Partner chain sequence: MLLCLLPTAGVQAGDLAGAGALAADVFGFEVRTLPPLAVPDATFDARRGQHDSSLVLATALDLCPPDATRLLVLTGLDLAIPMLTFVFGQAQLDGRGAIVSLARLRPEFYGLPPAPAVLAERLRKEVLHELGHTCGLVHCTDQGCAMSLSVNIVFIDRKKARLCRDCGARLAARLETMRRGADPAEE
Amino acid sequence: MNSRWRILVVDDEVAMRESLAAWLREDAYAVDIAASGREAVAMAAETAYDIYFIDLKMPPGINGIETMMEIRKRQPDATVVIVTAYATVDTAISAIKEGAQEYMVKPCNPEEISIFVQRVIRLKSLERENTYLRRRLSRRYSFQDIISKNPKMQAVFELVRRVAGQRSTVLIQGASGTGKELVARALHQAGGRASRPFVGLSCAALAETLLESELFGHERGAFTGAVARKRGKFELAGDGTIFLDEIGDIPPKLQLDLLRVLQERRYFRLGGSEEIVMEARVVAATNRDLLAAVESGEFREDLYYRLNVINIQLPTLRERREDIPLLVDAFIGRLAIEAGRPVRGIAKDALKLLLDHDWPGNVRELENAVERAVVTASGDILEAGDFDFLARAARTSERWEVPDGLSLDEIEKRAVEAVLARTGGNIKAAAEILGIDRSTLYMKIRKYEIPR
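Would you give me the structure of the chain only, in the form predicted together with its partner chain?
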């Protein structure tokens, strides 16, 4: 079907745009119309059309050539046909010079326009085929949701495949943002537990008593405020997987409790007398050097060995730079859809910039950077300029204070900027802090042109 191909017909004359659109629709193209250059540019910002038919003379506002130049700035790959009522060599030459692929004098022969559109579509199909092959390639290098062709990561995939079906405890170690939770989920999925619960808990975020009740649950009246029985994460995980993130941060008393559960595979709810069998697989993760913590006495040695039955070490992004192009490609594919932006790829110099960056926050930081660039990019290809914020974030971030004499818009703009800087460009986290949803944040970033 042709319906995947999108065409925009731009003409101030209603009869002209309506009838051409109707004629093209009979060929199963998805055809939209715009009555002015401005409208066309606005529509092109929302949807990446494959072909644009633009009338040269369109008063008032911006004319056909200007419209084409605006659109080409955002979508260098788009095919633009300039349509005019009179054939003059001058306008034809200037249209072609500015990047029009074709110049048509109306009325034109149905054969001419039909052959032209078919030729363009054939070429674009080939391009799409190439993109498809590239995506297939990235699937070849992916395991569950993790993408890599790096030998260390390939070894991790192999290990995960091998031990996924077992119940032995797994300890995943790696710097923050290296994908520890993804590996835990991959273990869960690949081990045939996909239909069972995967329950995650970050041990760093909670106070000791709260963490205890989160893990083991409690009976009604077990402590002040325990107004009802509550099931703990171990129980909720059933015979699935419980993922204990930042295990290196749990307090000494809980280290002992956890050790007991791992040894005996049974436990009590807080304040309870009914023994509960623990059936879940335990996967723990940390970005700390646990062995050093054992040596300094912060972490129990016996618990360490209980957890470390199978050890998975994740490399930093610096150690697997060759994955950056694959990862960027995959992120663009997903994030462009999520953010509803017409981004399809990345320019060479922008990719080089990403390859050279240090990525202290690893894959997650890379993902955040791509997300931010996708949201703010003006074209369908991410350019080096779309990643300016990386250089800016590297500089010292100043504290934000409210100076006098600012409009509400200006204050809002600065607030959004400040929060984005603090979250390292993480849209989701920033939206949460600001108390707005992601799409609203996207809108504000675009409105205030924040990274520019």
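The form predicted together with its partner chain done, now the form predicted alone:
Shown below: the chain alone.
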């Protein structure tokens, strides 16, 4: 029914606004009128109109362009038609440039207006239907902040639901970028700890002494530079959740200390004599094969079994390609708002390109790719050309040849050095290019003694 579509006609000439409103009402639209720009802005603050017909020149007060801009601050998706008796190329260009969808010259042709409104409403109906279907789909396949219809991920959701309310230690394993922290937060939110602290710490980002202080806290004078008592992450987590990321990278001494905490649920601050009870639930994550690390002697077997009470394995994005359209749609919806960009969807050929990509950096790489495309796109639909950087990266990878006589460690060191040089030492940008966590990059910088 046309009556559910609301239109506002804004013109300082009584005859013009009344006749235009009458034409539109004949097509059964709900039409209101305003005699000035100020009145139109006030009415738009109360009612979200679908289409605005606004006269360009309305003395005194604000003109049609200014009226449109004020309305767009409240309703960025509104369709605006600028109407004028003073048609020039400059005014038409100015109106379109400022956001008008159409520019009409008085006297208006009723049939032309009717066809235009029908076209706009068909488009808006499709957009509303698509938005409704996308939201329904997202709700159907979402759990906390994670979206997936993949069977492996659905099994993860079910496991998280079952164990969220328990205190048992959880080990989340998966490649970089698969969403380990999101799953840890889902565990926290889905159980009875949602209102309590969620405290995270990357075990690869800090030197051993700093990591020990971060975990357990310290008393004043415990070491050089300890000028005051500091509470550690275990203490700050209280009876909430402590998330230990990159747990496979903690040094041997801290592995023993952590084992004792998990066994006894008690610990001391560095330099302290007061025993503190550990009430938090421990959730650990790693992109390493911990069982292989146990077999090679790099990771304590007893600690592994203490951490691995409940194990959650996350699939790579290559194993859940059916989620790519859902993820892309969710990323576009969020990132377009954050970046203030008008992007509202993705073309079929662009989506096929994303479906065919290898995604070594998994969901994080996909999100970064969509963000780059949203920020640089020239239109409101992402096209295949907006993702040319993925093809360039793939071609560069295919052409690269391994230098002779280098060990794997030396090759990795050179790759990290090259990317850090290219990004000017920007850790976040370098980690995104390499497809690894920032904490993993810090670990590699320390391992290879790379100057920053």
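Numbering follows the first chain given and starts at 1. The term rigid core refers to the most C-alpha atoms you can superpose between the two forms while keeping them within 1.5 Å. Just so you know, these numbers come straight off a predicted model, no measurement behind them.
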| field | Per-residue C-alpha change between the two forms, K348, threshold 2 Å, rigid core fit | value | no
| Is there a C-alpha shift of 2 Å or more at D27 between the two forms once the rigid core is superposed? | yes
| task | Look at E274 and decide if its Cα position differs by 2 Å or more between the two forms after superposing on the rigid core. | result | no
| field | between the two forms, how far the Cα of A415 shifts once the core is aligned, in Å | value | 18.1
| After superposing on the rigid core, how many Å does the CA of F116 move between the two forms? | 4.7
